[in-house]
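Next up is one chain by itself, shown in structure tokens, the form predicted in complex with its partner chain.
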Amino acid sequence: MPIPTFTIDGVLPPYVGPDGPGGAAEDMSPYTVSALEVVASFALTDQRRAILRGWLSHRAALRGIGFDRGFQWLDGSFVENKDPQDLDVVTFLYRPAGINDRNELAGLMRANLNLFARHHVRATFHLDFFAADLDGTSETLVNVTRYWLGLFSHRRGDDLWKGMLQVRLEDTSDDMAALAALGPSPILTSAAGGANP
């Protein structure tokens, strides 16, 4: 499915197609879309591409230390006809292998809180990030799941139906794909750039 193209309200549609919202699955938001087609469609300013950047690089963060299979959903201004400041990230994580409890899993967390804090997470990768564990309680599952889409399937100040995205985790090349996308970070470049005059 590709990214849908935005609505006459600049927002992506919560449903496609002819059949209204009870047609194929994948006409439905999310949709889901590889990081590479984000990437494709989203990189249009410098700072959308910076945010972009720093998504790839919590997600190959979150990889690196074991968290490395699940999905995003994508949403906020970052997915709206807007200049954003940020990506809304709900982030739906498989617990690492290894990790048996709670308590390890706490321990990880507390160890990583620049990937998990949502303060940090925002100041150095521009993301408005929350996880959710997938193996974790079902029916808290349940719960956060309902509170984040109903904050992300409408527009806030009008109650706009509208839709998102969503990305898996496990496809590495896909990341890399998009991160050659984007091309090198201007900050690297000027760097670079300074060295050899």
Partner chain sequence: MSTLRKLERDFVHADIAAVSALLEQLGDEDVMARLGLEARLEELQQTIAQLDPAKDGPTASAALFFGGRPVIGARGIESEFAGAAVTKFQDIVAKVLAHETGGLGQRGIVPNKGASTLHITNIVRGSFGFLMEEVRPQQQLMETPLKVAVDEATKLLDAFGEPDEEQFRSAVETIDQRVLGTAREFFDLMRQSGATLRLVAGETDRSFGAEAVARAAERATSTTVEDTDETLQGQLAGVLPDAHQFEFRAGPDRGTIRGKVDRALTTDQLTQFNRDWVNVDADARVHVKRILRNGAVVRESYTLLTLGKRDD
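For comparison with the form predicted in complex with its partner chain, produce the structure of the form predicted on its own.
Since only the chain itself is given, any partners or molecules it might have are not part of what comes next.
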């Protein structure tokens, strides 16, 4: 499904189609899309392109330490019709091979705080990042999902019901295509003597 257009309120619709809530699953938010589709729809300004480069860089870094299966929910002002400061991301991750319990998972995350500590991820990658363990207990996963779905499906300030996007982690070629679509970073272009001042 293509990314739906904004509603008159400047948000993604919580559902599409004539059947309303309770219709086909694919007509309900979060809408499953590719990284390339996200770039094609939202890379509208320099700030948005910088946020998208950070998001793709963070996804690559997660894969680099073994988190290469799962999916992300994208939300916040970035997927609204406004100027965003960051991208809200809840990442549902399967544990890397060899990580067998929550203690080992916590140890791996502590060893990579540059990718999991909220303040650092925001400063470095322009993301408000949260992680959920897909290999945890079923009850915990349902509870965590309930929390994030309730929070992310309503606009801050007026609680308007709205939609969000879902992007899988497994397809590295999709991320590479999205990065190519963004073009070179202005900073790198400038450092190489390009057109940017």
